[in-house]
Amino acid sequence: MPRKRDSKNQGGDGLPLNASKSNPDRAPKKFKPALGSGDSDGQSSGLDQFLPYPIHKVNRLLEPGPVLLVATGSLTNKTHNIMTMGFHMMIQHQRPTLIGACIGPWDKSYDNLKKTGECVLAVPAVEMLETVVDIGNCSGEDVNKWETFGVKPVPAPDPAFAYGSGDGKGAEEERARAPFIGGEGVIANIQCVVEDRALVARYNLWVLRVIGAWINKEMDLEYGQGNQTPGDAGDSVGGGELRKREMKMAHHRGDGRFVVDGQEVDMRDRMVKWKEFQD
C-alpha cells in the first residue's frame, strides 16, 4: 500500500504548504522536442519514442511488481551494460521519489553503479518477455547484450531540461549517464541515482532516487494506468489523448514462470483512505 503523507503539512491539493507546483517532481513541463527529435543526421536518436512523465506518478508502474531491465554505465564511454531485475519496491512517493533495487556483485551491473551512481529501470512490454529472459541468462563481463539480443540503448535527455528546471545543462550530479532502453516493446524509462547505500553491503539493496520518467507514447495510459480519460487529449504529460496500444506487463512468480497483465478491477471509490493518490 502507498506511504501516506502528513496531511498537517499538505495545502488543499495535497502539496506541501511550502511546495510550489511547478516543482519539477510533481510533473514536467511541456516536452521538448529538441529532446527526441533526432541526431544530427536527421535519423531518430530512439528518445523520440518517450514522453516525460510525471515523476510523482512512476509507483503506478512499479508497485504491479513487472519485471525490469537495467541499464548501467556510460554510453559515451562504452561501457553500458544491461540486465535482467525482479527484486525491486516501491520505498516513497515523492519529494523525494525513491526505489529500493536488489542488485549484487554477481551482476556486472553492481560495479557499474556503484561507480557512476545512477541507472535506467526500463518496464518492457510481454512481447519482451524472451529477450527480458535471454538477457538474464548470461553476463556482460561475457557478451554485449545490447548487440547480442538487438537492444538499443538510447542516449539519455539531461532531465533538469526536459522537466523545466534547468537551462539544458543541468547539475553534473544530476545528469544520466546511462541509457535509455529503447524498443516499441518498452513501456517506459526511469532515470535514477544512487541516494543511500547504507545497505548495499549486508543486502546488496540499493536506494534509488528517480529524477526523471518517460513513457511510451504510444501506450494506452488508460489501461493499468488510470492517469487520463478521453477528454484530456489537450494534455501533452504522459503522452495526452488514449493511445490504442494496451502494453501488458510481466511478473516473475520467482521460479521461471511469469504472470500477464489481466483484466483490471477498479477499487478506487473503495480506497477511501488514499483518494489523494488518485486522479
Given for the second form:
There are 2 protein chains.
Amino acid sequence: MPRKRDSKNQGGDGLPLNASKSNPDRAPKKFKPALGSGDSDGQSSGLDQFLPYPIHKVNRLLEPGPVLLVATGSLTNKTHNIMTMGFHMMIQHQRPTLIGACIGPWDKSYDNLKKTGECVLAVPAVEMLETVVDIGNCSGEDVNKWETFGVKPVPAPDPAFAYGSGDGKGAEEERARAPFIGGEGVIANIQCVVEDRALVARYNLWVLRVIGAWINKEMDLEYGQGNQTPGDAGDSVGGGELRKREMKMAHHRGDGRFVVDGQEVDMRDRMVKWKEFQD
Amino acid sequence: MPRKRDSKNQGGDGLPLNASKSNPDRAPKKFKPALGSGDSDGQSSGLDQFLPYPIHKVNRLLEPGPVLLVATGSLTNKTHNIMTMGFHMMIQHQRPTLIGACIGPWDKSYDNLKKTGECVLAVPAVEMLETVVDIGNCSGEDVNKWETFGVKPVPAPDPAFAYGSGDGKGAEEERARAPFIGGEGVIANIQCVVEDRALVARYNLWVLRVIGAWINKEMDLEYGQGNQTPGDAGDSVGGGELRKREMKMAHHRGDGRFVVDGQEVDMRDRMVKWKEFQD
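Mind sharing the form predicted together with a further copy of the same chain? What's above is the form predicted alone.
And the full complex, kicking off with our chain again.
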C-alpha cells in the first residue's frame, strides 16, 4: 500500500504538488482545481487531486478492461449514487470519444442515468479493490454507499475546463454533473453524457460520449502519457516528473476473482499502422 | 516460454491428453475432437487442442479485457481472414450470451462479417503477442496473414457439439463456420453469430451472440473453471488435473503497450450478491 499523504502540504522531488494551483495558466483553459467547490474556505473538495486528461486518449484507461466505478445522479439534490461495473468497452477513439456500458434496471444507477443522461466513470486502482467489490455487492436502495464505504463524492468541474473539450460535439455547453469519485485510490474520472439509447431497451447497453477526463496527479501513469514534453509534465496530464505511485488496474475475471496489472510489454515499434494513437 | 510439446504423444501427470478421444462420452454431446476435419488420416486439424467450454462462462474470458484475434470468412471458399481487436465487451452473461465488438469498414473482416454474419473470437496468450500485434498492423487485402504469420486456421466444429449449446436461441440449427485459430498460444476460441446490426452503421458496433466456446486443454485456467468436480476435470472444460501451463492474457493499453496478467486477488467471499456467477 502506498504511504498516506496530505495532498495539501507535501511536495516531493522538489515539485509543488499543487502545481496547477500555483501556475494555473499551464492547465488547459486556466482550469482551477476545485472550481466552485468550496476550496476558497480552505477545505479541499477533493478535486485538486485530479488533472485534466486528453479525451481522445481515454481508450488508454479503458481498453485494458479495468473494473470501474460509476457515479450517477447529482450531489446538489442528493441523488448521487455509485456502482461497480465490469461490462464496458471503447467504441470510438475520438470525434467523438465513445464508450459502451451495460447498466441495467437492477441497478439504482439505471434510473439516474435514464433521468439525467450523464455519469462519471472512475477507474479504481487495485488498492481500492475491496471497496469496489463491496460497492458492487449492495444496492443504493438500501444503503448510502458513499457513507458506508467512506468514498468521497467530489463536485465535478464544468466540462468546459476539461482537456480537449470542444473535441466532438461542443462539450462546453453541456454539463455532466454527476460527482467525481475521490480518494487516493482513484486513477481517473471520466465525464460522460448519454449519446445513444438505441440498445438500452434490448440489452441495457448505453453508448456514452466522453466530455471530460481527469487523471490522478499522483499517478505514475507511465502508459497513457505518450511523448509528453518533459516541461509539460508538472501540471497538465500527470506523468513526467510528478510520477509518484504505480497505480495498477484490476480486471474482473467474472466470478469474484480479479487479475491485477503485471508486466508491461512495449510493442510500439511494431505498431506501424496506428502511429496516430501513440502521440 | 513453455516447452514445445507434441500434442499427440505426450501425456503428463499420468493423464491421457487425448482424454476426450479415449472417453468421448464424458464430453458434452459425445463431441469428438477434430470432427470431420481430417483427423482420420492421422493428421491433426488442430482442433483436438481445444475442449468445449460453457457458453455462459464466456465472460470469464472476455471481461478482463484481453486483446483478441478475430477470424471471419470460410476455410472452404478460402475467404478466411484474421484480425486483431481491442474494442470489445461482454453485454450479457447468458440467455443468450452476448458480446459487443467494434469492427469497421477499414478492416477486411468487416466485409466477411457483413456477408456471413459469423466470426470466431480467439483469446491469445501473451506468448503470442508479437504475432497478435503484427496481425493487427497489416491488412488481409495485402497479405495472407495465416501464411505470413504462421497461424493455423482450424476447421470449426458444428456448434451443436459445443458445451451448453441450446442455451439461448437454439444454437444447434445454426453454424459459425469461420475457422478457429489454432496454436499452443491460443487460450480459447469463441464461436459467434451476429445478433444485432442496429449500431453497425453508426458506430461499427456489432452485437454478437455466442453459440460455442472452446478452451485450450493445456491451459492452466485456474480462473474460469469455478468449482468443478475433480473427476470432471480431465476432458470437459479443462483445468483440474490437466492444468499444465499458465497462460496469461495481454491487455492493450491503447498505444502499442500491453499489460500482462499479474497477481490474482480472490474476492469471491465478498461477492454476496452474485453467487450465481461463481459456479
